Amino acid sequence: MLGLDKKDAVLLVIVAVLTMFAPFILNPFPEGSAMAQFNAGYPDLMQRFVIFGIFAIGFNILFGLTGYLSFGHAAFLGVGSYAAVWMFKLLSMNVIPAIVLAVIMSGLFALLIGYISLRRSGIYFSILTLAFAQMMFALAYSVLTPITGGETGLQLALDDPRILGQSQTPEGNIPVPGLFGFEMRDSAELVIGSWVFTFNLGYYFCGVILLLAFYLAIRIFRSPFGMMLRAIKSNQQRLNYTGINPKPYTLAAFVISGMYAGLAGALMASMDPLAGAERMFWTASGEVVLMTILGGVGTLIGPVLGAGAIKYMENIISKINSDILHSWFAFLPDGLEDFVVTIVYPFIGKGWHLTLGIIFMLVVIFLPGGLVEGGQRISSWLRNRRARRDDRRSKTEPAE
């Protein structure tokens, strides 16, 4: 199917299943409930899975296939959220100006910078990508603030030109970013009982082009350009010695790479019309880092699945609170529930980075592979505790 092995293609009718049924997976607790705040099936956290899962698999094609670990990755991001901000302010609101130019604009930026830090190998390639980003970073910040926005971000206005578009609608309001016609924000719902399941145009769009990046992951993982990446992760030494140059091909992958992380920024800008500065800072950078190793560096599905769980930690535990604590343990004596919530807490809400430190530290310990690794295991010991089943009950069947 579409030039895909099996394996690869049942991997990306998951992953399809997984986006187009997103509404309907992370909603599994009614309104009202008290597991409802459980629920992440509303518009905004379902976009920001899909971006960050685009840019956590453009990121892999460098560090999980490649094995160049970069530390400044988030500066394509922001300019890719920049270069669709002004697109927005002085083309049109459709969204497809806005991503080309952010794609073209992330890859020449990737480009040059690549081109520079891939001089050098290791640590020493990684502090390079983080200077690059930290340099951008403070241009964005305070220098070229007429282009940028400066601390305040790069936003829309009502005197902006856009040639192609209406500066102001009927009511007086900023336009919001549409393709062709329709708007992102738009959105339907469904009413099951005490299920609410929403439907979102934006979502839906980010999701096809997750699956087109992800198609195109595929290939590239499959191809023999792919083959070559991993013959430079494996051994750059020994490929030197081959005769073959690995700096084309690392530069490719770089921008590739680059690529991705600026069409999610265009996808952020095109879900909300803004882009600051914060979005090349080196923490962004560091978090794609650990989507990629939570999930399973150098595997197809794993820096989704870790994109994914950081970001379901960040919107949803995050938000609980000690109210909701108690409403959790009201069925304990006072005494043992005000113990029980005070044990929990400090993981939960404003601590929620010290139980994501706790997973990250035990998936490194126990499953260097990430979430895939685990899944495998599991998978595995399913498979052979039926055969084992299986092999029991062909013992104890009477021969004819």
The other form holds:
Amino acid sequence: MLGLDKKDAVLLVIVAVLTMFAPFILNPFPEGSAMAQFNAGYPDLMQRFVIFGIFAIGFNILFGLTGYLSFGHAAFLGVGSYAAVWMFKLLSMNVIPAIVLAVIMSGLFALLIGYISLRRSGIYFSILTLAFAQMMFALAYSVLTPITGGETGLQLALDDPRILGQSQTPEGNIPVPGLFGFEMRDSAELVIGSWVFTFNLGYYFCGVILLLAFYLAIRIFRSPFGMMLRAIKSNQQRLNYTGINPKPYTLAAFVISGMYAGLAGALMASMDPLAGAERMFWTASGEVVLMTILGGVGTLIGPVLGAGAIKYMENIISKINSDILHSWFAFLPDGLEDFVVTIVYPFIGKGWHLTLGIIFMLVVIFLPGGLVEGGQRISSWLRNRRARRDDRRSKTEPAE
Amino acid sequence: MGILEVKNVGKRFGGLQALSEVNLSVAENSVHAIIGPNGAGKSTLLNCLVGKLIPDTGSVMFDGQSVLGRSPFEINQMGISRVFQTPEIFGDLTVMENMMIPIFASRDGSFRMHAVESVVSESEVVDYAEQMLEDMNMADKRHMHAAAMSRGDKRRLEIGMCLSQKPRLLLLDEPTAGMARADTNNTIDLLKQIKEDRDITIAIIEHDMHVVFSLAERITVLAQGTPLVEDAPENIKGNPKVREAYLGESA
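Please supply the coordinates for the form predicted in complex with its partner chain, as a counterpart to the form predicted alone shown previously.
Every chain and every other molecule in the complex is listed next, the one we just looked at coming first.
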């Protein structure tokens, strides 16, 4: 199917089903029930799952295949966001030109930064990319205020030209990003019993782009180019003496992953048309590293899972507060209830980073291959168990 | 005029004159061994041939073209393949992928952006790699991770990878170092077979006299960074200068 072998096609179908049915899958609990706060099926969060999924897929093309750990990839995310918002200010509120410009601009930035940073490898490469990203953050925050909006960020205004669109709507509002007349914030709701499912146009737009991005990543992984990138990670010396120049290959991988980041940045701006310098801060670069490692470095679906897991924790665990905890543990005797709540409290709310840190440590120590390795272990365990059971059955049968 | 002409090559590392006035001519389609005691400059010389080091003086010509100042990948593209002392292969990749990479390199050059077509659809490369693995008796291992193989198999694979590029000159850097006798003999047989089957020039750096005298048609003895003698194997054995270089003057 589509030039993929069976295993990859199955993977693509799985991701397609997950993305298309996410409003159902992520909303398993009825509205108003105690568990409803674990629902993640609202547009804002689903968009973030998908956008960070794209970001992590792109990052994995560089880190997972070549082993070059960039610690400044958020810079390209920021460039993409700024470029997209500028398109909304100058051209029109259509998201397509915004995305195209964002991908081109982030590609150019990646070409420049990659060309310089790739003169070194290992930790020095990581430090160079980190330095570039922090420089770009500092510039965006201060000197480049006319272009980036500085501290307040880049926002749309009523007097923006928007030469192909309109500066303001007839009602005197700032127009919202859209796609040929449809607005990104358009949503439809489906109510079944006490369940409410929201289908948001912006989410489905991002979802389709995620599928395209994922499909392209599979093609790259399975191409001779992808094989060369893995060879770079494995043994650069042998590659050199085999007549291959590793430099253009790593640079191409760097630019491709920078363009993925720019695409993600543009989608962020398309969902919510503003861009701030904090998107380029080093913690944002670190986050995508965590996503990729948590999901599984060098695997196809790992980064998507990692991005989903981290964004879910960030949004759901951080919303739990002590009142909710007390209501959960209300069945316990008073003293014990307070005790349990005190123990659990540091891990929720603002403490969600602590939970993330512990999960990350456990994954790195016990599942170095990330969530994907966890899945593989479970499925091989199940397969073994079934095989053993079949064995036993076939052994007992002759006795009858 | 040999296929590889080394003239007056000198290389100094700080206070150490590693090579001085090295002259060497490797005739086309011959097996030429370079031997010498530890520290004689064998590896330095080899590194000057493949672009890892640039000599301070002299010239290195391959097939009438200078190799000096070129990167290792450019020199490989000129037709020189190198086998390392410890097998250098792509350990994280499968044996089949290991074999395909050099074939892609000789077909597509040092860089080609073929990012959307799939590897398995490149039937001409796949078929050739399959056939090379058959030739190297490794077809049954094609899906194995290369790092999981025994040392002898890794060596065999590395030689196969170099041969798949149909190099005009194959450089071997102590190909049997650290090998058991049986593996050493297998490697000797393999190299003999290769020499019989194809038009190829082999230059071999070796410590093990057994290997040298079973393969070489011509031997250069290097001592203290400079060639001592160059002769046919039967004349090298009895040469007093060689004995002196290896065993010291008293012998």
